[in-house]
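First comes one chain, alone, set out as structure tokens in the form predicted on its own.
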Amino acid sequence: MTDIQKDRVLIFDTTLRDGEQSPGATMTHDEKLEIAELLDDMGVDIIEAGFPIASEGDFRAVSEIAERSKNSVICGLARAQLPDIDRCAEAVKKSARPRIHTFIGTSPLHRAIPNLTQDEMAERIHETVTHARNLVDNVQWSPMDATRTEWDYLCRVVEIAIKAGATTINIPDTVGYTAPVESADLIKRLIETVPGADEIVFATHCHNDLGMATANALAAVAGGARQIECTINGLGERAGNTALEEVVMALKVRGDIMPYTTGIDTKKIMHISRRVSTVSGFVVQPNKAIVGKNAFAHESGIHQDGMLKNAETFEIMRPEDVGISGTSLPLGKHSGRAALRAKLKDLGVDVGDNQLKDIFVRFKDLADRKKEVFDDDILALVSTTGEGEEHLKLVNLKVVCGTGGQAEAELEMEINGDDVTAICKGDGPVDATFKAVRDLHPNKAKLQLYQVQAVTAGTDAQATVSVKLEEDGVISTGQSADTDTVVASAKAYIQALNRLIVRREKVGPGVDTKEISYRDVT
């Protein structure tokens, strides 16, 4: 390792590839690109763009991040399979800076799966790695499960990746198994033990099934290992990844026993961790560490008097320093789009001219309906503002509710230019709104989420409803924010089919969805 290797950490993120994976995140072509576009900007040293050979989506989304990507690596996964690596070869092409990531799982539950003996693994795994090196200089390889792989095996394994050419040896905890210390002495002992393992870079790729990930990740950085892979808000399968902003935040806080650095722009998190929200339809819980709604919150008197007195009796990190404001919103019905436009500059949002109009008349609508407008009620505007062409557009929602009998819902939408109306009954006003956007416009969607989350406290708060549709395998999701839960309820609802509509004529059928079965990978 130089010099610079041994004191810098790399961050290796694969939201838009393992974070993609938790069922009902799928984003969209434009989602992913943004998303990357993100990721670049903060200072993320490597992008897994996707799983190339997983489907035509796939390919076209890592294949446009590589050309577009101006800082970062960009890398595609890729099965210890000559075509698989072939086709990643392919996607990552033009990017400045290409990477494979071969993997093939090493542990006795795992080689059972292809039905290898150790030697008939071997050989595959110097086949791939090779050939994966003979087509782009930057390599990394990783035995999935390898912290349930018999501990000869490994180091015959990760010497034989390495003398093919492997760049970067990865370590996956693929079912969240280990522990901290063993996490540490695991990398530890491969750098000591494994001949060359001193010239390449050791990561670590943890899970969080017993909640040890982020710490998994950080005993990994003691015992040697210089690239931490990880998600945004810790996206990923059954319980998620290591979280991008717990651990880029933990090496920045406690820098006095962890004197490791990133490259990460870290007042742009919040801002990413919300979009990733957004587009993936997993809200963050309020409690989540850094991201959370309550992370730098303070209910307690005790707690509230120390803060009034000195911040740093109970936050060991400035909201700043994530990207979050901590004052309410000095803006009302009476401020002029460049005050708007400056606000969210200050709250790390950059807006062009057609988003600031649409995100400008709804803050008017909502200033007038709030008492107070906070930095999260903007925020929720940026984050449920509209996207592309709408085929269905909610025109007026009338409901009436109560103990009487059943919710009455009279809708009136814009189909495709022509105004339409339904009046439908449900049980309560959201069952019966949505009946009536089916009766306008009928679908086979199924409802596999309806989630409402307050954006502030208040009775006049706004409400940020999400919602997840699931048709013929493929799913989308809507998301809105609106001081009426049902009306927000409405336009997440319709968003979601807006969404769905264009992937049908954009895509085609079929195209999305995964080809491959990739549920188990690192």
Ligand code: KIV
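Residue numbers count along the first chain shown, from 1. Superpose the two forms; the largest set of C-alphas matching within 1.5 Å is the rigid core. What you see is a predicted model; the values in this text were computed from it and never measured. What changes on going to the form predicted together with 3-methyl-2-oxobutanoic acid (KIV):
- Once you line up the core between the two forms, the Cα of residue 470 ends up 2 Å or more from where it was.
- Once you line up the core between the two forms, the Cα of residue 53 stays within less than 2 Å of where it was.
- Relative to the superposed core, residue 63 undergoes a Cα shift smaller than 2 Å between the two forms.
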Contents of the next structure:
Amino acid sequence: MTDIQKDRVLIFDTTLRDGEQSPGATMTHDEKLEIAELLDDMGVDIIEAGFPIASEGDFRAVSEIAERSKNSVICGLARAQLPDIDRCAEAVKKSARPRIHTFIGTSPLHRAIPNLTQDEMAERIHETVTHARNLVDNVQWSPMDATRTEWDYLCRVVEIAIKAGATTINIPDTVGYTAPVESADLIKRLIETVPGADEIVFATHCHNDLGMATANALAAVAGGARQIECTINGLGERAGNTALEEVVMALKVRGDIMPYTTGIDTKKIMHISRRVSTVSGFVVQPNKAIVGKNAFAHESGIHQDGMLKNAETFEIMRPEDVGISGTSLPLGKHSGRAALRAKLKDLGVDVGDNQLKDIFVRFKDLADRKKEVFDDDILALVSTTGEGEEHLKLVNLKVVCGTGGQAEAELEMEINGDDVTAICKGDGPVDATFKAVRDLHPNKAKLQLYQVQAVTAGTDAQATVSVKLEEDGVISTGQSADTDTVVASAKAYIQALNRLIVRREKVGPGVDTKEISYRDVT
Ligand code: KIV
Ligand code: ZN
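May I ask for the structure of the form predicted together with 3-methyl-2-oxobutanoic acid (KIV) now, the form predicted on its own having been displayed?
Shown next: the complete complex, the earlier chain at its head.
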């Protein structure tokens, strides 16, 4: 093994190839270029940019990424067929560091598909890897479904690929079947057994069908692999691939037992995670390790109290290390007095002990009834007059909508005691209604969230509408329920605007109240 392989693990990102193979995760050309740029910039060693023979679009994306990338090796995927490999070479040729990744399914089940005997397949591997190596210096070869391939045959084909010039041998656990002990053992035995294995890099490519992809990848590194194949957010076929953010942070946090480094700038993790989630349309589950919304959020009183005293009580890594500005202590029914006081301070409200006691009782009562307690709920609790004066009131709403034209809303409101009416058209009844509200009460609040939820089943169900507005960094929410979704929408929107007005009166503009950071309050 060369020096660099001893403690440096190469990160091979396949978000744009295996990740894009997730049903429904297709990205546009420009989105692929953007993600590739972010991967390059964050220090990914090898970007698998696509499967050039698969489509004209894939070919274009791989060639443009190859041309633009600054540091990463740009790799394209090719089946064990000469035209695939030629097309791949053509696509990656503009990269300063091109790689061809060619593969063939070597397990009995996969050999049966092209109906090749072991000898015929061995011959095909020799021919295709040799061909690829004649086109580029950097060739990766994968025996697909390696973890279900007979041991002797696996050793034989890996040896053939090495002799034919492969510089990286990837061992895919294509169906996510392997367990960590096997993953480590397989790589270790291959390195010990196959002639020439110490001259090349072994890679691990794990799928997450049994939820073991990250564990298997790290175990493979312990066994001697020095390239991890992974995707942002664990995107990929079926249950996905090893998540880049998980392996990279595991190596960083547990360097004591896994003394390997990567070239990843971990502070860029959160941004790329959000972009991949947006462009792929795959929402990240809130409790997803590292990049989930709750990964650095603590709700229970004991945890919040601990966090306010010493972050290490409940955090093994700093949110800043993955690009999040601070820990979030969302208030809910499990929160304690310390967190409430910290939140009030963050909102610019100083209260004495007695007042805090009183607010805390009302806060617990509210939190029992409400899933999430927002900043403006807290401010409403502080105010002795509850929500405060209602500057804007809905008086009447009539909407005409349907096929054959734009929707029209006729809205009557009371604004600071005056009765006013507006008629507006829009793309649908809600848009027309919100336009009418803005016509009567011009404002620059941006609609950040509009969500409708049916509370009960049936066409007469009560709909709960939630609206989130943002104005100069200040967030305000409104929620309303009605059997008429448009009426609920109007009421929720007006409530959010009212709260924004009250908020402006209480704390002034420009107070960043989006998230509470324990670092800001200690
Ligand atoms: O999962 C797999 O086996 C693959 C190969 C193409 C490497 O993605
Ligand atoms: Zn795969």
